[in-house]
Amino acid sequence: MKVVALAGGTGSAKLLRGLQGLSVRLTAVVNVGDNAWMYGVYVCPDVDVATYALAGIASRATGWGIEGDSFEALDELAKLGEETWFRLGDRDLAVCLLRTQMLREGATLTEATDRIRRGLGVKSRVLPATDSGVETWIATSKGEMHLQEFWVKEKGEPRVKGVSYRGARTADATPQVRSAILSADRVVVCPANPVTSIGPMLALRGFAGLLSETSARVVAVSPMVGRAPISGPAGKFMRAMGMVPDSSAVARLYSKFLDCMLISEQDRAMKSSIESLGLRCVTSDTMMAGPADEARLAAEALEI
């Protein structure tokens, strides 16, 4: 089975690990809206989270970064007076250095990502959603700021007034992404922030159309339980976009291309409202506390 997973963030990374453990040909299509220039290198947080998770080297404590990484370069930058609110480990920095060098030599982000995943021994494909520069910006009570500044530097505390995807209107999915989606047997929308992880992909020219056009069954795993996300600031962003932060709202957001939604057993009462959208809705335990849960939920996403 050829499986495409739309991914972004640590919740997605868990499901990606579960999918990779099954007998499938997995392609992860990953959000680039949180990419940013930091310390002179190009950082791709969601792409790297996915790659490190699939390589089996992601930090167990945080879900991002590399397990056991040191921070000597960052500590030295701090001594030299540089702001170091964005924590980038030494091994993580090496990945970013290689990516930046390749980009400056004319490689695409897709090409750089493929070299990195092969170098780390990842068998599944990892594809950035676009090779164009797309950034997620947050309008807040303290002014507009890049998603990284909002979530990392400001710890997600400012009041959110709106979200925009700079560059998305003139950006296209890569040929590799287009081919992967259109030839897939199943597309899985991972349990990711619908506004800042999946939203930047859907904002790309024609991306949602690919999901409608594919003959694959498109299944989403909800990132919500009740009226709150399993983790992260999705609820805050959804409210700012005029949405109720629950699985029903996520289903409505994806309804034009979605066939089935997998939601928490705790949200069984939302099943009828989701099915009224013309979707199939299945309830399950959507929490992934470890490898067994990751494998179980991945298998369910492929079976429904």
Ligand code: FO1
Given for the second form:
Amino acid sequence: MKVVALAGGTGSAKLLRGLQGLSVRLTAVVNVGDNAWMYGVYVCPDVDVATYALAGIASRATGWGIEGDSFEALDELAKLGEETWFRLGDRDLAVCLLRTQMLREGATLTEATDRIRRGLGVKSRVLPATDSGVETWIATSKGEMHLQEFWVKEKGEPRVKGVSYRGARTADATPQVRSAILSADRVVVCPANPVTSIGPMLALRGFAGLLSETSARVVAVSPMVGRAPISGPAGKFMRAMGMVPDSSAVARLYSKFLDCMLISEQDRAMKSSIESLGLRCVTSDTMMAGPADEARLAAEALEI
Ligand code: FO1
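Now show me the form predicted together with the ligand, since the one above was the form predicted alone.
In what comes next, the whole complex appears, and the chain from above leads the way.
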């Protein structure tokens, strides 16, 4: 079974681990809107957390970076008087250095990502959604800023007025992503922030069309329980976009291409309103507290 998983950060990484453990050919198609230049290197937080999770080296404590990483390079930069609010670990930095060098030598982000995942012994494919530079910027009460500045430096505190995906309107999904989605047996939209993780992919030219065009069943696992996300800032962004931050709103956002939505059993009251959009809705325990939950939820996403 060929499975394509659309992935963002922490929650997605858990489901990717679960999916890879099943006997499927997994391709993760990953958000690039979080990518940023930091300390002279190109950091790809979602691509990296997906790769690290699939390599079995992701930090479970933070939800980003590598388990047990040290921060000596960053501490040295701090001693030199640099701002070090973005905690890039030493091993993580090595990955970013290799990527940056490859990009400077003319490789695409797809090629650099493939080199890194092979270097880390990951058997599943990891594909950035696009090779074009797309960045998520947040309009806030303190001015417009890159997503990393809003979320990490400003701790997600400024009032959000809007979200934009810079460069998305002229960016295409890569040929590898197109062909993976069109030839998939199943597409799983991971439990990811619909605004800043899945949104930047849907904003790419023709990307949503691929999800409608594929003959694969498209299933989304909701990132919300009740009126809040399981983790991260999705609620704040959804409210700023005029949405109620719940599974019904996520289903409406994806309804043009979705066949089935898996929501928390705590939200079973939303089942009929989601089904009225013309899709199936199944309830389950969507929390992933450890490997057993990850495997169970992944199997459910493939069975429905
Ligand atoms: N997130 C944080 O909240 N604080 C950090 O210092 C931080 C460092 C970091 C380093 C490398 C990396 O790939 C990701 C990192 N993240 C950090 C996570 C990440 O930037 C955000 O969680 C997402 O991009 C927002 O979805």
